[in-house]
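Below sits a lone chain in C-alpha cells, taken as the form predicted on its own.
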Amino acid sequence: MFDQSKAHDVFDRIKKHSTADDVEVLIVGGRNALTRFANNTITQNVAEENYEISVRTVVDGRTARATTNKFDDESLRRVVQASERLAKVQDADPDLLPIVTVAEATGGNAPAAIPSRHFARTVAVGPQERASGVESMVAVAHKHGHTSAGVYAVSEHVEALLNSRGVSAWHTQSHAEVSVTMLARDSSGWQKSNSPDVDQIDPARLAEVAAEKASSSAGPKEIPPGKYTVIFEPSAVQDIVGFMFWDFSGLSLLDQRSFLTDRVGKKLFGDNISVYDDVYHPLQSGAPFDGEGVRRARVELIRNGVVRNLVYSRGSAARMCKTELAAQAGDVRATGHGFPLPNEMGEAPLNIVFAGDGAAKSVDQMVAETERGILVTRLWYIREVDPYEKIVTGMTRDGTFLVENGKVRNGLLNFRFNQSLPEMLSNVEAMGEPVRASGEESFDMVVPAMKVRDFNFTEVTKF
C-alpha cells in the first residue's frame, strides 16, 4: 500500500525532472476487491490494486496536467515532460492563479479534527468473508423463495497532494459495501449500505429487508398516477435531492447555467430544509481537502429554506469577487471544494448534510399518521427535464406500496414521476433522523426519510 514516505519520494524524484515555474502532484488510488452474485450464485470475484501519479505544471501563466501509473525514473520523468509540453502550448490562462502556498492552503489555521475513516477490519476482509457475506443473503433469499443478486465489495484508497510552495496533504481511508437485490415473480425489494468500517455493515439484514420487500410488494395493483402524498426513504431521498447540489457552485453561477442564478439568498424551500456541506461529519467521507489541496471548509448552503452560500475553489471565488454578482453569491470564498485543475466544473459540494426539522419520525410512524399515501423504496433512472427550475424525472423501483388509514395495504405497480425539486423541499411535511444514504443516481449523502405532499406522478409502468 501506498504511505507517505513514498509519495514524498516520488514527488522529489518529479521535482528534479521538472523545469516548470511550479509542480504539483496529485497521486490517487489503491486497493480494490469485489465479489458479485446473480441467481444465488457467485458469478465475479476480483481485486486490483492501481495508482494514478498526476503532474500539473505551470509555465508563463499556463497549466496542463499529465498521469501515469508508473514510478519508475524513466515514467516519472516522461510524465513531467509530457505536462510541460502541453502546458507550453496552452493558450495563457488570465484567471490562472500560482499554484496554492501553505498559508492559503490552510487558511492559517490549525488542522480540523476529521473522524478516523481507515479501519483495518475493513481492509482484512479476504474473499472467503466476502463469500460468507453472500452465502448469508443468498441463504435469506432460499428461505423466502426468492432469486438474489448483488455486490460485496471492500476497498483501501490513498489521496496525496503534494506541490512546489510547500503544500502536503494526505488522506487515507477505508470503504465497504453490499447491495441486494431480491427478485420474486412479479415484485423485487433492495437494499443498499456503505461505510468506513464493514462492521457497521450487515449483509443478512440487508438481505432480509429486501427479501420482505420483494414478498410484500407481490400481485402488484395498479393506481392511477397524480399527486400524492408519498413517503421516501432515505436512499430514494438521496437519489432525488442529489440533482441540485451541483448547482451550489460559484463556477456554475458564472457561467449562467445554475438553477441558483438571481436565487441566492431567497426562499425556495420549506422552513424544515436546512443542509451544509461538511465533509468532517462523522457519518461522511472522503478528503478533508481539495484537488488544489485546500482545506475543505463547512458551508451552510441553506437554512429554513433560504439558499445563504454557494461553494468555491480559488479560481471561481477569485472571479466572482470581480463581478456585480459578489453582491447576490453569499459569502464568497475559497471554501475547499475545488476539482483538480485544469477543469471545466470549477467545484461543487460532495458532503452534503440535512440538518432535520428536530422533530424525527420514523418511516413508520409516517405511514401511522397517512391517511392514503405511497410508500417508495427507491428510485432510478433519474434525468433532468429543465435545469433551470431543476424539474427531475425518474422511476420508482424495488418496493413501491400503497399506504391507506396508517398502514402498508399492498405493492403498487411503479410510477414516472416529474417533479420540481423546489417544490418537493418546500412541500415536505415529516423528517426522519439523517442517516448515511447510498443510491445509484447520485453520490452517498446524510439524509433523512421524508413525508412529500403533492409529489407528481404521471405514468404507470407495466411492471
Contents of the next structure:
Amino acid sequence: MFDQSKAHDVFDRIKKHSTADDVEVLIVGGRNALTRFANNTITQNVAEENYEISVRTVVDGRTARATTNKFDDESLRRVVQASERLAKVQDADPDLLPIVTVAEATGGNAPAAIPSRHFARTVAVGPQERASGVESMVAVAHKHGHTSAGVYAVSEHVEALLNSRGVSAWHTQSHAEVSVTMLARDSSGWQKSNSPDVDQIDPARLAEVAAEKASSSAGPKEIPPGKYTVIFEPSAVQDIVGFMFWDFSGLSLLDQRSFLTDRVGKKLFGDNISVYDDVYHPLQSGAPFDGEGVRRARVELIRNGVVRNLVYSRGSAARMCKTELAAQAGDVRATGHGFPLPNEMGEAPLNIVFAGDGAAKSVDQMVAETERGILVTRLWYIREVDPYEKIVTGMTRDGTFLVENGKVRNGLLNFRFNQSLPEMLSNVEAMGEPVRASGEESFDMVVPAMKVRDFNFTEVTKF
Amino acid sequence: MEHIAEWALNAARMRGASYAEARLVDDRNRALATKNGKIGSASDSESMGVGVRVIAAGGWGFAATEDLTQRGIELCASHAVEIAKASARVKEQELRLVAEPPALVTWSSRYEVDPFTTSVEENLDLLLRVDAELRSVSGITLAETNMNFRRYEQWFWNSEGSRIHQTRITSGAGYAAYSFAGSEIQKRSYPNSFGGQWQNKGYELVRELNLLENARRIAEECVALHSAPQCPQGRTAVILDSSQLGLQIHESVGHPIELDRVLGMEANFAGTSFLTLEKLNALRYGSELVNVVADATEAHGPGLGTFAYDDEGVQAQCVPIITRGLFTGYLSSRDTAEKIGRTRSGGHMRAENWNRVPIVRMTNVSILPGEKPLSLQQLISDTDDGILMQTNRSWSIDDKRYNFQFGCEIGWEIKAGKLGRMLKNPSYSGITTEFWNSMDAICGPEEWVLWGTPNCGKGQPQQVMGTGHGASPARFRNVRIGSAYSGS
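Please show me the structure of the same protein in the form predicted together with the partner chain, now that we have looked at it in the form predicted on its own.
Below is the entire complex, every chain and molecule, led by the chain shown above.
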C-alpha cells in the first residue's frame, strides 16, 4: 500500500523534472477485491492493485494534466513533460487562480478532522472470508428455496494531494460492501449495505431480508399506472434524489445548466426538507479535502424547503463574485468541493445528509398509516428527462408491493415513473431516521425512508 | 513481452491452475474539451499493467497488478489462483469452457492519421472555432466541445498456446449547445450525444465529421426549441434517426442478448433478460424487416466493437441476432456458450482495461439497412402522419430490457409526407418486442451509419466499454409518445 513517505518521494522527483511555475500532484489508488455470485455459485472473483500519479502544471496562467501509473523516473519525467506541453499550447486563462497555498487550503472551513475511516479488519478480509460471506447468503437462499446473486467487496483506498506551495493532504480509508438479490419464480428481493468497517455488515441478515421480499412479492399483480402514495425505502430515496445534487454547484449556476438557476433563496421543496453536505458526519465517507487540496466545509444546501447555498471550488466562487448572480447565490465562498483541475464540471456536493424532520417513522409505521399505496424497495435506470423541471424517469425493481389498509398486501408488477423531483420533495408526508444508504444509481448518502403522495407512475411493465 | 507471459502462466500452473491467461495492456488517452470559449480540460493519461485470469479447482480467479517485475507478476498469478480456489468453495454448477483453437496473431485497427501525431494546437483551434460559432447564435448560453483519442495496445497469452497482439486507435469528437430561457433548458448535440461520434479510426474521423460546418444549424435549432410546441401525448408513427435507432438497438437488443444476463449472472446489478433460452429460434422479435447482427469483424466497419480477437482469445465473428424478425442468437463467452450447448463462443468477452476481468459485452450490434435504396427524405414522403425524432436526450429500460422510454433532443411533425413544425421534448416508450414488430420501413445502405457508444456501463466493479451500432433511419407504427411529460 502506498504510504505518505512514498508520496512525498514521488512528489520530490516530479518537482525536479518540472520547469512550470507551479506543480500539483494527485495520487489516487488502492486495492480492490470483489467476489461475485449468481445461481448460488461464485461466478467472478477479482482483485487488483493500482495507483495513478496525476500531475497538473501551471505555466503563465495556463494549466493541463497528465496521468500515469508508472513510477520509474523516466515515466515521471514524461508525465511532467506531457502536462507542460499541453499547458503551453493554450491561451492564458484570466480566470485561472494560482495553485492553492496552505493558508487557503485549510482556512475558514472549520472542523479539523473526520472520524477514522480506515479499518484494518476490513483490509484483512481475503478471498476465503469473502467466500464464507457468500456461503452464508447462499445458505439463506437454500433455506427459502430461492436463487441468490450478489457481491461481497472490500477495498482500501488512498488519496494524496501535494503542491509546490506546500500543501500536503492525505486520506486513506477502507470500504466493505455486500449486496444480494434473491430470485423466486416470478419475484425477487434485494438488499445492500456498505461501511468502512466490515464488521458493521451482516451478509446473512441482508440475505434474509432480501429472501423475505422475494417470498412476499410472489405472484405479482398488475394495477394501472397513475399517481399513488409511495413509501420509498432509503436506497430508493437515495437513487432518485441523487440526480438533483449535481446542480447544487456554483459553476452549474454560472453555466445556466442548473435547475436552481433563478431559484436560490426560493422555496422549492416542502417544509420538512433540510439537507446538508457534510463530509464530517459519522455515517459519511470520503476525503476531507477537494481536488485542489482545499478543506471541505459543511454546507447547508436546503433549510425547510428553501435552497440556501451551493458548493464552490475556488475558481467558481471567484467567478461568481464577479457576476450579478452572486447576490442571489447564497453564501459565495470556496467550500472545498472542487474536482481536480482542469475540468468542465466545477464542483458538486458528494456527502449529502438529510436532516430528517424530528418525527422519524419506521417503514412499518408508514405502511401501518397508509390506506392505499405502494412500497418500493429499489429503483433502476434513472435518467434525467427534463433538466429544469428536474423530471426523472426510471423503473421499480426487486420488491414492489401494494399497501392497503395499513398492511403490505401483495407484490406488484414493476412501474415506470416520470417524476419532477421538486414536486416529489414537496409531497413528503413522512420520513424515517436518516441512515447510510447505498444503491446503484447515485453516490452513497445519509437519507431517510420517505412516504410521498401523488408520485407519478406512467407505465407498468409485464413482470 | 513474452517473458511476462511465461512468468504469469508458469506461476499459475505451478500453483494449480488448470487454465490461465494473461493480458498486458499499454493504454494511452488524450482528452481535450472547450467550454464557452476557453479550454475546459486538456489531459493526457497512460496506464500499463497485467491481468491474470485462471481456473483452479473448478473456480474462476482474477488478479491484476501494475508491478511488471517478475516478483510482481508471479505474486499476481499466485493471488489469482488463491482466489480461484476460494471461488470453488461455493458452486452448484461446473465450470467448463468450449474449445477455441490457439491463435498467433498481430493485428491493428486501420487508421490513416495517428491522432497522437496531430498538433494539439490544431485540435484546440478547431474546437474553439466550433465553440465560437455555436455562441455566435443569440440565445446560446453554454457551448461545449470535445475531442478524444485512444491508443490501446494489448498482448494476450493463454495456457492453450494463444499469443495475440492487438492495437486499436480510437477517435471521438462532438459538441453540444445549450440554451436557458424562461423556465427551460434546451440542448442540441452534434453529430450525436455522448460526446459525438466515436470510431476505431484516426484523426481522419474528425475531418469527416464536418464539425464546424454544422455548428450554426445546431445552435439555431437549440434556440428555436424554446418556441416550439411541446411534443403531444398519444400514439403515432415515429421515424427515428440512425443515431437514436443505434441506442434503441443497444438497450433493447444488445443488452437482452447477453448470455450472462440470460443465465442470471447479472441478476444482482445489470439485471436479467426477457430472452430466456426457449425463445431462441422461436421468438418473433421484430417484423420481417428487422435483421440484426453482432459483428466484430473488420468487414463490418470501424466500430468501437471491432477487433481481431476478444479478450479471452476467441476470434472476431459475425453472429446473426435477429433474422427476418426471428430471434436467432446470443452474445457469449467460452463458459456461457458451454452452458447452452454451443461448441464455440461468439467472441464477446471484453475487459475495460488490464485491471478488469473480461465479461460478456456487445461488439457492433447493428441493424442491417433495407435491401433497396430508401432515403430518409423518401421515408418521410411515405409517411402521412407521424414524428421524426433525432438525437438521444434520455434513456431508460427495465432490468429485463422490456419496458423502455427514450427522450430525444428534437422532433419534427410529419404531415402528408412533409416535415412540419419543430416539436420540443419528444419522447417515446414501449415494450421491446411490440416495438420491433411495429417497424414497417427502414432506409437503405446510403443512410447507414456505424455509431460509437463509448460509455456502456456493466459489471461489478463497473466497467465502461465502447460498443458499435450501425443503423439507418426506420419507421415504427402506433408508438406511444409524450408520456415522459405527463402529469408533471
